[in-house]
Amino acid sequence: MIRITGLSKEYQTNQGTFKAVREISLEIMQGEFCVLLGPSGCGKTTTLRCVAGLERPDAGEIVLEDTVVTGTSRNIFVPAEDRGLGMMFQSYAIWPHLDVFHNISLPLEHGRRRLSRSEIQDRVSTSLDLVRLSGLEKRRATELSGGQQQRVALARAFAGKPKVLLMDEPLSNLDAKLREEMRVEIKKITSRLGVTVLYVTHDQSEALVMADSVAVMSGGDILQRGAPEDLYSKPENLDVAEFLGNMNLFEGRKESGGIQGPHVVETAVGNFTCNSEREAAVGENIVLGIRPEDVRLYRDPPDADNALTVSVVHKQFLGNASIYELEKEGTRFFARFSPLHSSERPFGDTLFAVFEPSCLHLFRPRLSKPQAAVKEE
């Protein structure tokens, strides 16, 4: 449905050439919900704008439904209005002087393919039903809440019956509770309609909840692409590990073990056995990582590998989880667990932490020094 090959885009700035996108390739199948995830400036919005036809790339090819809409080598560039895409952006672009009906119908009335009045009526009604705004057709845009305006923008995108929907940070202006509700709503509607979605966000929670596949971007490159569960459980590098969820990190040096493990790693807080199959030679500098929810805490000394005595620095109760900030040899890290079973809740100023060998991740270090542990939000 969407095939991007060798896409590159540069901008000229006062500091020189800025490479926003660096020869990326990505294929999104029919009906797939693909999320581009990354920090500001990573190239995700530029990629989406190139697909939309709002930017001309410097190199590469973009294919929509077997039609080349951008091909720099053949000087092909189909204008945005002729690509048949639905688009929804951070600014909902709601016209304040129009009511709900005409905010949705205006592109159908004045677009290149104008529809009859009866067909416009049918499409607007169907779109409002989808987003649960039926009965508000005559309400002025200025009388709508932020969530309702967001739904109007979504209804307008659906009214054109696009096979591909592009969404750039569409939920960032909503409050936290409404954002959570709309994540589920958008996913349900797009799945029901079979729409192919390319969705841009910096919010890891949105990516995990909504995506069929996630492409993590940094510095104009795609670092890793896959199902959310795979990226979370098997990150290929430190950037992916840290951006998709929290990760405790410990610098270390491999002391012994086979090239593909198990690896015995010396760190500032102790020696650990890691069962990662990622290759590492004896003497190599590496970084060990473990998710806070994979750190096991005990009141009494456990009979287990990778156990260490830790001091409790701080405790947080978040309702659905408890967060323990722990310290060992001047290094701080976090443990996260469900507080539902109060009898299992560890207590005391000194506890025992266990890093299961199968839960430890092995990474190549960055050129710059990584932080020892995550900061829990």
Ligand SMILES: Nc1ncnc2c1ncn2[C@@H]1O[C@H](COP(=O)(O)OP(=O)(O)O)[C@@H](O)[C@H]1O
Contents of the next structure:
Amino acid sequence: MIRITGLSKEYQTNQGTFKAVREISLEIMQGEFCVLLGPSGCGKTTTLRCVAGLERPDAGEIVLEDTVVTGTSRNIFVPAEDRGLGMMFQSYAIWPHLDVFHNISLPLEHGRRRLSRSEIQDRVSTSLDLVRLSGLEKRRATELSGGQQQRVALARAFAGKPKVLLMDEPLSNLDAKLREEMRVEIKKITSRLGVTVLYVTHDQSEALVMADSVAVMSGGDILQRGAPEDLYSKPENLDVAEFLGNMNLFEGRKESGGIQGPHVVETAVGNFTCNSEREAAVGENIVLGIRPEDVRLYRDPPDADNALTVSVVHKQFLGNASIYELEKEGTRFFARFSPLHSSERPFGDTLFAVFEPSCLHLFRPRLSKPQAAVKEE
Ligand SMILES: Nc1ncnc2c1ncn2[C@@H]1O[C@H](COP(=O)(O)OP(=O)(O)O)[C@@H](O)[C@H]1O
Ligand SMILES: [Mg+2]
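Having seen the form predicted alone, I'd like the form predicted together with this ligand now, please.
Every component of the complex follows; first up is the chain already shown.
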């Protein structure tokens, strides 16, 4: 279990004080896999380093299992090596002059608790087994592939039998295929062991695939926290909507409808009815959003609400799906669909799009640009 309460961390820079983490709170249950997701510079690593004990926060409390390891108000600070954590970072620090066995056993031999030779032997072989590297004990670390080296780092993190595992972009140095494989593998192993994981990434698909719960960070704040499915289907604001998946956005103004909806919203591409549960008053500025996979396309005029004629600007065939870039009144947006048969693929330069009222998301416009909202890759 990890409980973070009111955590803040500031850095002094030549441009003054910079708040890297702003009073965040987060509770991660025993055995839960929680992913901190956000653009580069939003404070993910700083948060993780505070939990690890590698950084002293300016305010807040951190509890691991039942122990307060950081408590700024009571001046509690348990050093990193006494927190009993497993850690794995982006640079996975394999010792090139050691073989696989010693890469894993070294931290056990020098740990704060002395383990017997047979216990060490046992733990190394169990964790090599977990990452499917049994038999490679004597191999020098430099004679391993990148993926195997990553597995050694993983085995080392597991060998200490941690109850809590911290991982900071551990897969970002791997090529795409290996990365996808390792995501699933890490998830399987950690859930089998029942270890509590705090995992940092800027990669949204990694977050969606691995997480039991995701906390989306931006500018040192947690914007939204929840199961991946909930964040994807009910993003609370534009930042979360845009960071998790793709969303077509249309600025507009509420034209009519009750405060609790359905809302009729006027935009540059037409008027749309939106069944969002969110409240909005007539006259309010609003941004409507729809995910590309929710845009329905037809060859013939459909008998439906929220239909519009669109011209096809570009088609991208992805194998298992197609993405159409569409235009209406100078505004461009995207539709994604996976036809079962090629005959179901919409043809022609002019099509009809439908934004189903229940698929339209309603957002408040952004007040200002978020800090460092850089989407990597
Ligand atoms: N030691 C430091 N001194 C000054 N600024 C720092 C330091 N470490 C991190 N920062 C700043 O704090 C912000 C958050 O950094 P970090 O937690 O590493 O972000 P992330 O891991 O989300 O990319 C960044 O803007 C970064 O430049
Ligand atoms: Mg980082």
